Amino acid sequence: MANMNRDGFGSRFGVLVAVAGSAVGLGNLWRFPYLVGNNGGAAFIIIYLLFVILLCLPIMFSEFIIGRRTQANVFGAINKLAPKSPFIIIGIISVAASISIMSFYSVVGGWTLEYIFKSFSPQFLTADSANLANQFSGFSSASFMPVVMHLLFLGLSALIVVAGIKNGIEKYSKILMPALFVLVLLLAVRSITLDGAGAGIRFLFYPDFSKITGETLLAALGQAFFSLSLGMGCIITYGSYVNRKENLFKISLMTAAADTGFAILAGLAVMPAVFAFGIPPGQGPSLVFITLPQIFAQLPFGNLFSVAFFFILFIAAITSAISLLEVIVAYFTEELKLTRKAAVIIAFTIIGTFGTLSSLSNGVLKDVTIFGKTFFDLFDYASSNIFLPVGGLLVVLFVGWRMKRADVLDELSSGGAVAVKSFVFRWVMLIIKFVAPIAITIVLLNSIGLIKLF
């Protein structure tokens, strides 16, 4: 089924490293410490660990066994394998996905650019943190600048994809996420040696268990699940550009070990820093947009930390943008059989579009809503609530139910190249088949209300 004449990776660090860079994206910088603090420290990070181990880790298998196997795009990967089958639709929900997610991701991602050149000004940092908030909202409701930033931020990705897998993709990763890695490195040295960081250390790290309860569960199950890129059709994407003879084991235990010691190092960049300074811990833009500025405002050098994190921040955005738009780019370039510069442009000017639209809804639109939401809450929301956990669920079914048995193994072995011991595939095939759907339903079904298990 493999097609000699597609691009691909050129070496297993060009592999890792673009499908880090899919999973690491802007929630590790704040949503995940935020968790992590609020849900039993140590305690959280134990269960988020468990459940990458023992269902995301066999559903990332799922995913790049579905693209190796055919070396296609989503849609024509399931079109290879089912044949007019109903499982059709994981093509279609990966395109959508990708489109929404890019449609306010983008938005923020223009944010984080804004921000970086803010930072260059020494009248930007200031202890005031009524004037930040002025200044964000001030920002993010303008009409024209956000729009620009978002633009020119999609535009930087256009630029990466439409060079290809290997000159384009592979090539940016591998100078951006080890950049990523040492920047958030040393941010994170710093902030552990300001005075009063040990108690940001603790917030992280320090087991309650008295704070672990169902929710709980269904958090640390969540976060593992989005903040590796599963169900949005970038891994299957990814993997069918994976030569036949990589080892999928190793590389989605070092994809997701790259994601988790990331969050936990960006918490310790930013956590220790904000107790430090006796800022409570928040979430979301107020933690990165507000809070940090403040406490870059009282550091020595603050432009220059403050350039630093927002740089990082921007990495993060793109090196995760860029195989949202790949996933796109890719089922335009095989199914309607475009040039891949004619796919780029009609996918900028789709996402640029429906991007431009989120932007004005924090501000000149915001009281137009659809289903009660502007627009960029109702991308966030079908992206993150919908699109995400069923086509996660497709995936899971597909491969378990109606692949042969005998194609998974062969995959997961690299043709008889990697030795697979029987229980591994049994345990691989049981969550596969049974826990991962259970599991997938449940947080489909408590995120969308439809149930309230706790």
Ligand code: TRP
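What does the same protein look like in the form predicted in complex with the named molecule, given that the last one was the form predicted on its own?
No partners, no molecules, just the chain.
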């Protein structure tokens, strides 16, 4: 076996926690609530859920299949299965998307670090939204601290990635995910029981489909990909470390369930409070950083809760960040034959630079725009709304049309260890070959105005 010395996950629980650790992150607790707020609430959520079940699950199977089959990084994987094919563009998109996502993700990761420190100060928590909004914009538009925090967040992620799979990624993920769940649940309960929370609950659960536009559809699709870590080889890369015997269906289902549960719970923690406190829901990226401290202000031992929450949010963010970095590092080490350390240093330098631009674009560089977007918004938008859907589209086309059907079945059944009923397999193939590619294409064309559904 050529891969004998390749690192891998140590246990089934380890795989699950690491994949769930990649999926659950700022996407659930920061991005999902603010997109729900920007896109009119319940209708967005329903479309999001449909996309998760119908499109994202098959894409997740597909990525796992490619990764585990080849036990290689994204470039290596595509090359092994289809030498010299144009599908190698999946590799290019993966590395580009990883850099693009990290260039705003680690800035927001830096904000969570700052908010851990802020939470110790007695003046931080207040029942006054305007004050909290000012504290946030004052901090995030500064030129020094947010950049330092971004580099600190990125540096810590880099250190974990250098340590490798078993000793790094797996070990850190195991402990903190369950703790995060308990804390968010607690916040959701407090939020729902606030006076005036009803309007927020209505916003989350009563759909108004007249608010749906092509952009909303694309935002929901992009967010579904983003939240489940799909469309840029992240699951291909993690899949390559998964043991031959694991059931890929099961891992995918459990990951999607955990991730979606976290997102809905985050919505329940944020939106009722947003309405109860009279904060405008369409705030954008600052939303959680204004809303949650206001909930903490209403809890006994609020500062303590606040420290705990932002600490765990930071951990959730870092378990996702390492999965993004791992895509670049696996490519550098296996294809370009760099050492792990050199690969991480190069990734740190590139993302450190772009991330600094994106952090400064909330302040001194706010007037520098490309396609009408600041650096921060551009990285955020391009990642989820272009790179991930296009990457996901290519992945399903690859597994559906380029890979051998027998190989796909062999992976889904873990070499025969898992019984896959033939009608289930046919159904999965139907979605992978036709439904998913067509649906993604329609959403993409609709958003650029080439076809008009909404």
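Positions refer to the first chain, counted from 1. This structure is a prediction, so every number in the text was calculated from the model and none was measured. Definition used throughout: the rigid core is the maximal C-alpha set that superposes within 1.5 Å between two forms.
Chemist: Quick check: G222 between the two forms - does its CA shift reach 2 Å or more after fitting the rigid core?
Modeler: The answer is yes, as the C-alpha of G222 shifts between the two forms by 2 Å or more after core alignment.
Chemist: After the core is overlaid between the two forms, has the C-alpha of V270 moved by 2 angstroms or more?
Modeler: Yes: V270 shifts by at least 2 Å between the two forms.
Chemist: Following rigid core alignment, is the displacement of the F61 C-alpha between the two forms equal to or greater than 2 angstroms?
Modeler: No, F61 moves less than 2 Å.
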